[in-house]
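Quick heads-up: it's one chain on its own, the form predicted on its own, in structure tokens.
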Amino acid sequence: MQRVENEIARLIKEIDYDEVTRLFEMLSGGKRLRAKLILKIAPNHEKAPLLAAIVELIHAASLLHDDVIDEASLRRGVPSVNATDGSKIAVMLGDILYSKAFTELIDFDRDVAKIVASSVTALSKGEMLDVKMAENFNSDEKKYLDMLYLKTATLIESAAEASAILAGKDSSQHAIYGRNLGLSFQIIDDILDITADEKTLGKPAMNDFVEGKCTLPYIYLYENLNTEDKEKLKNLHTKKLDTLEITWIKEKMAEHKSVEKSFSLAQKLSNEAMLAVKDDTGLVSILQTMIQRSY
């Protein structure tokens, strides 16, 4: 991982703009899940740390744009760039990171470069779908999962698939692993948005629903409510929730086991991912750690 951090620092330095360096240093590195995944799959390939750095730059760029779209003031517990320096700067910084990442992809074989580049198109499409879906209350599970795949899982899928090609491993099985890891990881995040506190999340709790996102627990809750309560839930959509409204949602979710049903799907996807790479204890361990995050 230190080699990955060194590669990231080198790429940022090569941009040769002090303002970019300053702003990038403000960003929290996060879990580096995608980088760790690449290193686990292709630990001995000389270009694995560079590929990991490229994917992390892409991920950072997508988060910068995501914060602007969501008008988020916090990212991983620290002020977002759009909050400190404005949305224009945040968008341009994201564009610079995307461009630098694509420039570095030229050093890789065509198949590897195309897999990663295509995932950026998919995640951008997923971001747009997410914005459009937030305009109205969404109760369609398939529609939500399709968006989740594009917005979140594709970059993890591409990281796993591309690094498997580098290592000469079964890329299709590793793609299944990455896809399901990405989906289950985000579903757990959706659950934590409801069950965890602001200090743990690094952002306000239950913020997804306020922003217009109907995540799986809300979709499953809606399915089980009576007509009157369905209307009540829809009326709370995108509204700044008070204590009584938060309590009502949580009580109804507990009654109908909406969170447990969401976790069951995350567990099912995780199990499918484990089967795809069952002989790789390192990759199985990543899944087990992810699925065991407290909720």
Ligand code: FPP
Second form
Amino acid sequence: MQRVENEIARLIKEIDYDEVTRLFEMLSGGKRLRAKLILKIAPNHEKAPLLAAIVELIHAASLLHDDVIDEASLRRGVPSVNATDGSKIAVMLGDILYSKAFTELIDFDRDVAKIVASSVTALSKGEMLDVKMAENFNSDEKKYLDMLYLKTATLIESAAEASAILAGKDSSQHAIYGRNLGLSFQIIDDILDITADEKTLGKPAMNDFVEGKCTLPYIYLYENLNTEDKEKLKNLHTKKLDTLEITWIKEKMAEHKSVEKSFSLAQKLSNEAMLAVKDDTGLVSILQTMIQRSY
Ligand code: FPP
Ligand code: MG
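Form predicted on its own done, so how does the form predicted together with this ligand look?
Full assembly next; the chain just shown is listed first.
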């Protein structure tokens, strides 16, 4: 992973703007899930650290823009760039990072570059869908999972597929692994929003529903509520929740096992991911760490 950090530092230095370096250093690197995945799939390829750096820069750019869109003030435990330096700077820093990442893609074969580049169109579509869906209460599981696939899974899928091409491995099976890992990852994220606290998460807890996001545990809860409680839940959508309302949601979720049902789906997707790479131990350990994570 040190090679990836060195590549990231090199790319940031090449941007040749002190303000960008300063702002980038203020970001917390995060879990680097996508980079770890690329190194596990193509450990011996000389360009794997660069590909990993590219994907991490795209991911960082997407979070900078996402925090502007979500008006979030905290990211990975530190104040977001839009909170410290304003939304204009956050948007432009994102633009600089992802355009730099795209420039670096030209050093890769056409198929690798195309897979990564088109996943960014998909994730941008996913973000737009997420915003549109948050305008209304959504209880459609398929619609939600289709959006999650675009918003979160496509970049992970493309990282797995592209690095498999580099390594001469079965790229379609690795794409399946990446897609299922990505979906499972986001479902765990949805669960942690409900079960973890702000300190552990590095961002506000119980915030998805306030942001309008009807995540999987809310969809499963809604399915099981009686007519009166369905109405009550719908009325809480996008509302800043007080302690009583949070307790009500959590109690109802416990009663109807909404979190457990969501976790089962994450587990099922994770198992499918495992099967796709025929129990490759390195990739299985990434899945296990991801599914057992607490933040
Ligand atoms: C986090 O979702 C957001 C994403 C995974 C994708 C965001 C994508 C864009 C803003 C498209 C633009 C892309 C580029 C490269 C500039 P979330 O809000 O559910 O998660 P969170 O709780 O961590 O904020
Ligand atoms: Mg967000």
